[in-house]
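One chain is shown next in structure tokens, namely the form predicted alone.
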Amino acid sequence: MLRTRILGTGFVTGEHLVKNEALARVMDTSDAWIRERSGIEQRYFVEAGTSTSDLGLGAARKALDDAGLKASEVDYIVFATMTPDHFFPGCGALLQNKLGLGHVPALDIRQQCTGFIYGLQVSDALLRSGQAQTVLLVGAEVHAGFMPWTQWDHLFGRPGPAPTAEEKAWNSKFRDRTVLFGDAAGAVVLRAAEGERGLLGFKVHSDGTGFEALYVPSCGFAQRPYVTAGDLAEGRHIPQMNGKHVFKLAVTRMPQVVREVCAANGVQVRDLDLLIAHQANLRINEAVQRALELPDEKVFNNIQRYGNTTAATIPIALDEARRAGRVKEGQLVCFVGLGAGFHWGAALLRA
């Protein structure tokens, strides 16, 4: 039986480490306030001019090095992001060009925080059907563009103007969301091989009901023009979120889909050796862990160090878990996530 195996992993972050205390320079917040609500201690932001495809390139090179492969051996790219370099085209072709891959196909997918799981499913189908031999799957985000402040030098501790009282109040208006996000990219290299090891199965779902609980109101073609000066003045280009609704969805649907993928593949949740959940909020992941009755040694979290990097969180966590010896050959690993749309899903891997 052909199964898709993960041959290599790698990740990169934005250039600037920003601890919680630093965010207090541009908005009304504190380390204690952020930790209590999210578990996050720090995140990384890019320097101006660094794009999502740039981060994807860095992660791709590391994953290829880890796999012991050359870029020229990749014959298909799958790129998951909700923060592309441009409205169009997507980042897949931009990464293809930066890697010097000629005319290999590049697919862009938009499932936000569940993008990596959907990307795994698509890549698995491409490989096991023979449509591709080596797939490079990337999840990358530059959330800095969503941030409402303009005082980046001051935030990074460089010489530059501090926000006025009015500007700080504006920045603080969005703090429930902006403290959560960071910039990073993760990548995996995939090939199919015969044997019992590899991706075992998937369960994915979508439900557009109530999408307004987590979305960007403007910058889309449901309105004309797709962005206006009023949108920017009112902050409608920044994601809006009903935090309580999203939390409730995540802590119910994520455990449910883990049970579904386990049942479909003839294993029990207790058989899992490691659960790697999308890193949106540590409180969500703790609730999912309790619902699944998994001990601490079977769960991997790193949101404390990177914040929510959307499509990049799972490949980053996988890379760190592998390097820490938490993923060993033959072990059963489950990936799970829920994101805007809403989309949610889980994937099962025999490492």
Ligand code: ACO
The other form holds:
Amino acid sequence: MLRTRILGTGFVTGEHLVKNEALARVMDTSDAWIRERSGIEQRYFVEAGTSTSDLGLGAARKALDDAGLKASEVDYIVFATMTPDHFFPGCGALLQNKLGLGHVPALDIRQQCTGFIYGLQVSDALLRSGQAQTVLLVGAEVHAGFMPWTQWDHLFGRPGPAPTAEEKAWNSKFRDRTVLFGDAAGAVVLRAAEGERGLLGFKVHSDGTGFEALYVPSCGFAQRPYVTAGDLAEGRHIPQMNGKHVFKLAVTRMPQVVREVCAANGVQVRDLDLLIAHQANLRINEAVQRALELPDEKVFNNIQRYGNTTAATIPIALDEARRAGRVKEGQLVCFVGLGAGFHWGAALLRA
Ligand code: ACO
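Structure of the form predicted in complex with this ligand, given the form predicted alone:
Once more the chain from above appears, this time first in line as the rest of the complex follows.
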């Protein structure tokens, strides 16, 4: 059986470590609130000028090194992000150029927090059908541009103006979302080979019903012009989120799709050696773990240190889990995620 194997993994973060306490410099929030509701302790943000494709490049180089391959051996790039450097073109072509890869095809995936899982499915199809030999799959995000504040120096602890009371009130309007996100990129290098090891199967779903529970209202072509001064003044360029609704969707659909992918591939949930779920909220992942009745040693979470890095969370967690010796040859690993769209899905890997 021809199966897609993960030959190498790697990740990078934004340059600036921002602990919860530091966020209170620019908005009305606290370490206690953020920890209690989300489990997040810190996240990284990029320095101005560092883009999603830059982080993607850093992660790609690490994953290629880990695989022991040269960039020139990649013959297909798949790039998942919801925060591309430009409205168009997507980041795939920009990364291809930064890697000096000539004319290899570069595909952009926009499935938000499920982007990595959709990207894995597409990559697996390309590899097993012989249309690609070596795929570089990247999940990368720079969420900093979504943040409502301008006082970045003050946030980073550098000399710079603190927000006025009015500015702090504005920044705080979005605090239920902005405290969750961080900037980072993760990458994997994939090749197909004969044998039992590799990706076993996928189950992915989409449902556009109620997409407004998590979306960016402006900066889109449902309006003209696609962005206005009013949008910026009213914060319609910042994601809007019904947090409780997203939470409920995540804790019901993620366990469901894990059960589906296991059933479709003839394995039991209890056979899983490791569950790597999208890192949106530690409380969500704890509920998913309880629903699936998995012990702590079978679940890997790292949102405490990175926050929600959207398309990057799963490859980052996979890289850390591998380096921590939590993914051993022959073990059964399940990836699962849910995000804006709504899109959700799961993948099974025989490591
Ligand atoms: N700091 C302090 N207080 C806050 C903050 C904050 N950062 N944010 C909100 N609050 C306050 C609210 O004002 C509210 O106060 P009130 O009771 O006086 O009105 C109180 O805390 C509770 O706010 P809720 O929004 O109701 O809090 P909730 O328990 O729903 O938790 C959270 C919010 C953490 C966002 C949760 O709903 C969640 O994680 N939802 C899922 C989010 C998610 O997974 N998003 C998807 C990822 S993104 C993607 O797919 C692209």
